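Listed next as structure tokens is one chain, alone, in the form predicted alone.
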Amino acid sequence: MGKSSKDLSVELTGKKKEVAIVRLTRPAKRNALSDGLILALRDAFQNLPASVRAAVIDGQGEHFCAGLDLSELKERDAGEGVHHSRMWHAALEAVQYGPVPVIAALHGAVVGGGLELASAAHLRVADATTFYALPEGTRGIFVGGGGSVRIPKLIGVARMTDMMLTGRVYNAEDGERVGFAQYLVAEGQALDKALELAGRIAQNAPLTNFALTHTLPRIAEQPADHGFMTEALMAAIAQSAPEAKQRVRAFLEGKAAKVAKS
């Protein structure tokens, strides 16, 4: 097991304890999310142990996360905003800048604040009862945890203009059509499917997953040019590693799994 606090848990599995759940327990709250547990989750995934490989961010209850605890809402200055939005950035940077690949099981709600903390994931499983939604433009607000920058990224800048400017919410089938999630599954399966891949990516070698999710991302930003190259240097530093070169060497001899259609 690892650390708990009241709203969130850690809990550490697998044979060499690889994939960490990182849980957020505010059932009755429909795992809102106050200041208090953003902080919470920056702090688990900067302090993560080190035979952690892979990592699942579930919610406990009938939803994974409503958004923001709208008791936490009042009125700022400027300058309080815009520490307040910095705040929540720097807590979902370590999720998708941690040490290790995020896959987030949703459920219910993915709403606000919720969609943008299962948008800083690597990847998302969505179960048949999962529905998201951008409330913030009926409420006379805007997003403030990354989601501008991270959801256009999975679904367009137009379906998410649409979402805040009309209130629109999607279902788990077309939010995986648009998007949101890359996996499917039967409700009450998302938990069970995440920790299934996450389990799979904790045996990858982890400078590989490293330039995936870190190099991957900066890549996709940059010119042809430059992504050219950083591509190129991060081949090398990849390939030049011991594991790796076991890995190609197995592949060679003949020793390991070839790809075969699923």
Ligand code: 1HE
The other form holds:
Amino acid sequence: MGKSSKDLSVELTGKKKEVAIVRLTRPAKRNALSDGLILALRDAFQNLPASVRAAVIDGQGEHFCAGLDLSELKERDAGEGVHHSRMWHAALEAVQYGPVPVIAALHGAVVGGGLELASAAHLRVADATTFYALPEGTRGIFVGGGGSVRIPKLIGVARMTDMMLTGRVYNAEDGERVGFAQYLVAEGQALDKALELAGRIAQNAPLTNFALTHTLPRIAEQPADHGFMTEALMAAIAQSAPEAKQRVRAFLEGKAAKVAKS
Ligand code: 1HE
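Starting from the form predicted alone shown above, please give the structure in the form predicted together with the named molecule.
First the chain shown before, then all remaining chains and molecules of the complex.
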């Protein structure tokens, strides 16, 4: 495992220890992301044990995460500011482009850098207490943890601009409606739902999960002509894996589940 931090814990769960719960454990400061905590997050995702097939990010206490630790926001010159932001980018890239799909289990405040962290996950499950905001706009600063790249992909440029210009806060229901979260659950249920999804995702062929987390977002950025070619290459690689052949055979022999109406 990587550098340990009192503000971050990594717990393995599941029969084969296939799901990692990466938890922010700084509830007294609403899980505000200090530099140390950002580096610990990076290290945790870069050093997940080989048994892990899916990960859940959770926050201890009443709130998922209050964003950047504002007590560390001291005078920085422009160069230091760039490096600080790039440090966040490296950490959140380790989440998004790490070895496994990541689900954020949200509750309470998901604000500023906390929303940037949630946006780096592949799926978000929110409970009824969740609220989303980008107070950077009213604090006289800008996002620096990849938010300007990732958040418009979830909710669109106009909504993000509104949040930062006006301080608009989205509640859990509206947050799901606009695309922050893929799942909305009752108060206190986000972690359980995230673990249920992680357990299911952990059963997928690892190469399919890799295609979805590493290749799909890149295809989405490519011109259509390049995207079709990348898709063809990825499809051919995925279906050539012995596991894919075995899964398709199992369906044809009536041994695998059909798609059922939900
Ligand atoms: C903090 C932080 C923080 C709380 N940095 N210490 N983020 C923000 O602008 C959000 C600021 N936080 C809040 O609006 C509220 O704290 C919450 C809505 C998240 C929670 O409210 P509440 O009433 O439960 O807690 P609290 O009483 O405000 O805070 C409890 C303690 O946590 C208190 O410290 P204490 O020593 O007085 O007990 C707070 O000072 C501390 N705390 N949030 C430092 N963020 C890569 S760029 C990203 C840029 C950003 O993320 S900017 C947005 C920052």
